[in-house]
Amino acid sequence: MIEILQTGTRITLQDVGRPGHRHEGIPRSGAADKLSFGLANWMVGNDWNTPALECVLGGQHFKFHKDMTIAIAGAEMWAQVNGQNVSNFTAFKVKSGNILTLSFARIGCRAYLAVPGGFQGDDFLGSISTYLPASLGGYKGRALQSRDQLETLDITTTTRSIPKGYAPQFSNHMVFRALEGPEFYDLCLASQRNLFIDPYEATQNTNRMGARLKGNKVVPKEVTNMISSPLLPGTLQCPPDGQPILAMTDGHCTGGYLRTLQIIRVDLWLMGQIKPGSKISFRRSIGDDAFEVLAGRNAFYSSLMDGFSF
């Protein structure tokens, strides 16, 4: 049994989301970093997607019941077990009694915990993920809470050790990869060209449904009424007040506002590290190559996580 003694920011129950139901209103949610979600699994012998803890922004204190084994892969947050460092993306064993402290995320946002056999939720939709806005999923149906206790199954797996160059190395600075949005050349050709030049800056309001950014404002040719049309994680929105939103894991089925860039699909777990104070940068994917990066970045995973795809 794992025991919460400190939240921190937040920490809710995830796996890799149900996939299928954005036509019902339902985003995908799961995790919102799938790479280091995946890894965490990995490290302690799980299929890599097996139900982990996702850990916001630093600051969750947690005791354990038992002995077993445990991984952490994600944000650096400096973690300590009983006030000894611990490395990030690394499995390793801890005892009944001691107590892993995740301290605050200085590169990145989201870091995750996983145990051999991973955690029980409420399933809806074939999935347990937690989906706030409509309390679905994870642990009753919210984020977990100061003296909440998570069972974890008794049973024993190969610890693993990830090889060199399947670990990704984090900055507070990211740069997307993205294709023009569906009114991309419905924008001024000054801010066309500015979403590519200058980075842009996370604000405060940033969470798992969206990132409001800071910085060039992007205006469009003419002021229109939009009908609202499809969204999916990585659309990049441009509002009345030209400072862009960029949709999350968690972001809205459909929207009314201009949607000037897609992030490509290899890049959308890289924003679940992303965090008030991030600095953003957009780089022009071209023709195919999205899909030929995808194609060899899942390959590549795949050998190590099977059955892994971003």
Contents of the next structure:
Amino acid sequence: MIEILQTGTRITLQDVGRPGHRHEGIPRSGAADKLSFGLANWMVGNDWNTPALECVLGGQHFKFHKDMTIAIAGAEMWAQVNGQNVSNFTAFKVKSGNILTLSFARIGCRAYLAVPGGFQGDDFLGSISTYLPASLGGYKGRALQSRDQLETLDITTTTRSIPKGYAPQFSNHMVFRALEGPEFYDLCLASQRNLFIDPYEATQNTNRMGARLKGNKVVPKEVTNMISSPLLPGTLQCPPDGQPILAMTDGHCTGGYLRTLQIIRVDLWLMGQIKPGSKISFRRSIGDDAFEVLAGRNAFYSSLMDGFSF
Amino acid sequence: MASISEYDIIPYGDSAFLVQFATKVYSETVTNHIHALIHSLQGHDHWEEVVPGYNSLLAYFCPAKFKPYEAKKVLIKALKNPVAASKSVSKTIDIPVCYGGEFGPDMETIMESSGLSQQKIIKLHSEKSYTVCMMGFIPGFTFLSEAPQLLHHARRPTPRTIIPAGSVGIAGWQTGIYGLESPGGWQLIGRTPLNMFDKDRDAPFLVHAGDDVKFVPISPLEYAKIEKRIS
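Switch from the form predicted on its own to the form predicted in complex with the partner chain and give that structure.
Following is the full complex, with the preceding chain placed first.
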């Protein structure tokens, strides 16, 4: 059993989400950084899509009430067990009574804590992913609180280290490859260019639903009222004030703002590492290239994690 | 007259296509066509998400199973020959609504702009049935077909930070129901005691895109009774 001593900024239980329900207003949700989530699971010998804890920005303290193997992946948060540094790239053993502390996210935003066999949560539409706006899934539909106790399974596991080349490198200046969104050409020419020039900065209004950015204003050629239309994670929307909003994993299923850019699928996982203050640049991608890159990265990571795809 | 043959298929990222119909106003023909399309595409398991809009449709595919040009081919074929949803699939659902007062704080705004009495507004809003055009932006939010023209009204200039679940509102020509408590800018004219979305119910969603709904005016007393019965 694991006890939460301090929740830090936030801890939620996540898996790979509940696809196929956007037409009912239910976003997919799931781990915001799918890659780090998968790697944490792989290190303790789980299937990559096993439920794990998503820890935001650090400040989390956990107490273990039995001996077990655990792994942490994602944002570097100066993790320590009873004051001894532990690695983000290898699974390790903890003893009953040990305390794990995550300090603060030096680079990136989210770290994943995986245990053998994963965690139990409330199922909704086939997923235990926590979606806070509707209190779905997770631990009683909410974020974890201090003194919550999570049961863990007694199963023996291998203790793995991420092989060289598979661990993502994070930076507080992130570059996303993007294609033109459906309304990209409704922007004035200067805005079309500006989106790809200076970096934007994520504001305090940054969470699993989206990141409000500040930077060069994005202005349409003419102001029109858009009719509400479907919206995807990774879409850069342009509201009337000209400061773009990047939709994330819990983002709205439909929206009424111009959809200016769409981050390519293979880069979506990195959105989970955006925190307030992160610098964000967009690089233009080409449809066919995006497809090739995706196929290559899926093959690369599924050779490590069986069945993994971005 | 909006045409179902006037549309563009626009790539939306590397894993989705958006079918954008040319109509800029509400069109029953286009809405029915979109719902028939959704019905025929949902039978194809290579789509991860198929999402209706008022005048658009999103088809999100899994690139591991489906190359973009193959996805587009399936989409074009469906657009030419959608399998119409059989009438028995769609149903008309009565939604009891208590209009005005604390349940509809913007009723007076609509009375002013329309020049109509509250009674007349209630009659106009509840005498026709509406099609559920789309769901979202959050679970249970129900976007309905066009409200009677006299009731059309722009959104509030400053959105409210909290709107109670079940609130019935107007935004431009649209009318709809807030499924969950959320912020929002629609003009609120009433509220239903029903839960549009309840994760613990066997059928979590009260309505689905393609259904018809009809509002049934109720008194505050009846509202309280229904609310008590279902809680």
